[in-house]
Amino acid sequence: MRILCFVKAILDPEAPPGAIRFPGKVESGDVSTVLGPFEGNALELALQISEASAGSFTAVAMGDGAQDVALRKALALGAGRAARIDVATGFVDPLGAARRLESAAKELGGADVYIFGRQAGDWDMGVTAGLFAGLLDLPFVPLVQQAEVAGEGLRLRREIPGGYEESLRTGPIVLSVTNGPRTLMRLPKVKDVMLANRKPIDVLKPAEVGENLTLAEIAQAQVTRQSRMITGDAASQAAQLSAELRRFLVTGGGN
């Protein structure tokens, strides 16, 4: 099976409070980048159909430089390719980053299981794979925990409310993975990651494209915490816990 696994490296949530700011902006420092976590789902699920199909996956990620240590990563982990496409880091509309990825995908020659994350660690708004797959018309599996290569196609097992769905699927799909027992990625060997540091980066133009959302502006939650004592006799409190509970529901809390 020709699969194509898209990846996105991120800033690091681990990095220390203050590190990341936003005065309006996201400004970063020197935090450095790392492998979302639902990418690592998606990889495990692409080395494990590309072995059990005897075949191998291209890794396809989108940004500047800094997306190359999610690259790396793919290729330490078994991909047989690696391509970026070049644009400018930062907030990327969801469906210009579709658009994008498709035809990124359709200039490596298509494949026949296109694998994303559930969502990304950072903007987290989990609407791109979905909106590829309209894209490209093609059936859209989310929340991908297991899959098993048969014949011709793919058995299934996602999350649903309370419980699992189990499908079969043949011909071209898009599946969006989820973490579980199945999909935790495995760490790769040291003699790989020291050869995928060698390996090639393919880097692709992106596709002009219009882009649909921009971000005005983001800034840091501001946290505030307000308490009063309610004092007299249980009819007294229960009054004012009422009063105050009516004003809570009409002001939203404010004063």
Second form
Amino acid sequence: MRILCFVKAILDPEAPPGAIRFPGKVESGDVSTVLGPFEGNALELALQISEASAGSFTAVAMGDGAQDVALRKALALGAGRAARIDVATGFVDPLGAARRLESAAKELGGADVYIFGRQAGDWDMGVTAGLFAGLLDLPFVPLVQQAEVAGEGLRLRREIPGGYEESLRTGPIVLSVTNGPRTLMRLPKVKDVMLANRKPIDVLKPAEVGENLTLAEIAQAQVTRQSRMITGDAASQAAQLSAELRRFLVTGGGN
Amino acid sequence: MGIPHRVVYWNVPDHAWMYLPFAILCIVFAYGVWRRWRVWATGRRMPLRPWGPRLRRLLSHAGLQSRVVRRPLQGYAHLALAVAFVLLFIGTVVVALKADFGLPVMQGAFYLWFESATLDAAGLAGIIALAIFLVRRYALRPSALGRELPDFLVPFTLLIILITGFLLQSLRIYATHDPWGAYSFVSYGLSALYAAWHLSTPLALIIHRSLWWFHLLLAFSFLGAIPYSKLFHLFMAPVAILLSDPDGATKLEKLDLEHSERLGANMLTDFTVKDLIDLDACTECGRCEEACPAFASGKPLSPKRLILDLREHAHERPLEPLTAAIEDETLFACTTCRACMEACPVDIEHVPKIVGMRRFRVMEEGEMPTGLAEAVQGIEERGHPFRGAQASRTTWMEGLPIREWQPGETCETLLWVGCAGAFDPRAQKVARALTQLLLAMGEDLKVLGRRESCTGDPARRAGQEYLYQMQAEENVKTLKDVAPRRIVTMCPHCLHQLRDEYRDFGADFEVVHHSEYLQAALVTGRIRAAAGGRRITYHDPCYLGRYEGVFAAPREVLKAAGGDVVEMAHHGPDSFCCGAGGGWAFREEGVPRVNRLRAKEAVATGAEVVATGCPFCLSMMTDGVKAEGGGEVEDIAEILWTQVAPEVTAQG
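In place of the form predicted alone, output the structure of the form predicted in complex with its partner chain.
Full complex below, order starting with the chain above.
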């Protein structure tokens, strides 16, 4: 099976509060760029499918050189090829992104399986995979947690309340992958990491697509903290806490 | 009476037949040694110079058995047995020189005082020692000692050899009316019994001749068994001691990542010659197991079992991978505290083997326990192992009059805060207390702030040598740019890296632990502490004590802070790990937890305060002592600052 796995590196979601500031634009300071959390799940599933079908997969990212972190990780895990659509990193219009990815997918020769993480860990929209499937007129299965190669097709499992559902697909398909016990990204082997650092990353020219959405404003919430210790014996503490919570519910936390 | 002597083979006219079993013994022995040699020969060679420290350790640990006698009863019994057998061996060589080469060496005063009196004393000491061993193993039954058949046969056979030796000698004295018999005082006493029993001379001769062959064949069998049993430690323990790292193997070997055929150890050939000799040097005494915090807390690791499993693998399946012999869980249970290595009487180096095998599992197979993997990923992605940290590298120092070093500036004293000091809320308080102490001393103090990154120690101990080396290279480069006159750190893990392991990456800095620096400042009067008076017990961090040899300085600081220092059952080099080492600080641990075991000891001292000098120990001991109903747990810097602050205020 030919597989394309789309990955994205994002500003460290574990950066301490205030480390990333966005007064009008994003200021990342010293915060590092890391592979997005769901892209790790996507890579793991891409790897499993490629292993089960004795094939390989291509990892694709979109953005500037900072995206190479994600692509190197993909190469270390076993991606046969890595390509980056060279655009400036910044606010992403999902439809524009899907069109550029569609163009890149065609340039790379297309695939049987297109795999996304459930959502990018920074903008958290979670729609690009669905839009991409629409542009290619392909079926889309979101939030996949397990995939098995079944003959020429795939058997895909999703969690539903109280159980799971499985769907079968023979032919090209688009998936988005979420976290689960079977999609926990494995640790790459160090020799592969060292080799990955020497492998080339293809740079693709972005397709010319019109802007559908532009960023009008970005602003940071003002966080204020009010805290005090509740002291006294257990009964007194419970009474004070109860009164405090009632007051909070009535006033919404204000004084 | 003439010159004192005795006739060798006096009652054994057909003694020449003994060369047949002797030849068989030589063949069996040689084959046994060759079997083991071919395993050692596959090991990697390691540097041996300088010889001086190695020979000194050989004299101390093998000659004087200084580690064996740390347990006085069995230790001195072992020393006595060893000395006895060396003497008896020399005595036997003397007999051979006379009987086989006709040299007149077994006569006169030498015969009376050495061959007779001294060897009798040696035999008697050997019997007493063996009796102690047997009583201890089978009556007292300590759990660390095995009770398999070979465990019984070894001391029992030796005992029979010694007893039959006395019987032979006493029968000879009795039957020949040996005029010098009294010098062999034990045998002479036995011969007096035969006289009392009116043992007939012909019967004595028959018993003597039969017993002579029995004694000989038993002794030859025993010697032949040496290369096939734990008895081989007679030869291999001194070799293992001689080859042991003069610095105690505290520094892990720098792995050549580019050119190594395999990253880490998974075949016997990945081990050093020393590693492989260690397997045959093990005496199965179980002291490593008794000292091991992982074993004590029920984890699937016994350092003794690990060595014995590797020994079995080496001799039964030498070409198979080590994954077949040692489970991942066993390797990752180790806290790398080195208690096993400190306890081992023959200097077996367990921890480098464990980390070597971890390296393979982590770097070649991508295996790492949950929690540890996330911590290592944290180091890779953001330069510290604390997931979910709410602080930046400089949050802890807000409001304190210190600042980050800037390029182009000189740096007198650099405070290496460490990741714990920067990101762990509890350790941040230690960093603040230490900073205030250093400022009170008038130090020109700077920190690296955003330029500081994890030393990589947790990654290295976990087996992720690649990430470690990247961290080490980057940090050494940064420190060379800063070129501080000295580095002070409050983290023993950072200390060990910056002071020792970074030397393999070109580092050569003056690095001190804060306990050492504070102690020196107290001695020279740079800081003064108000009188205290609290009862304090001190927990030795493994990486400060057993790794860096710093035991006295923290205790001196506590005393200077007015503390009444009381010791726990395990302290100093014999200290017991808090459970954080080897990456366990970042893992979920089952029950019982190591820190609870250690906290029990701390609480048992009745101390009001448990002091330590490591942020990871601080965290583990705080949890443990709280659960055990003990008092406060504080870093030495906090305790000292409490006593110094009023003095600083008083001085205005």
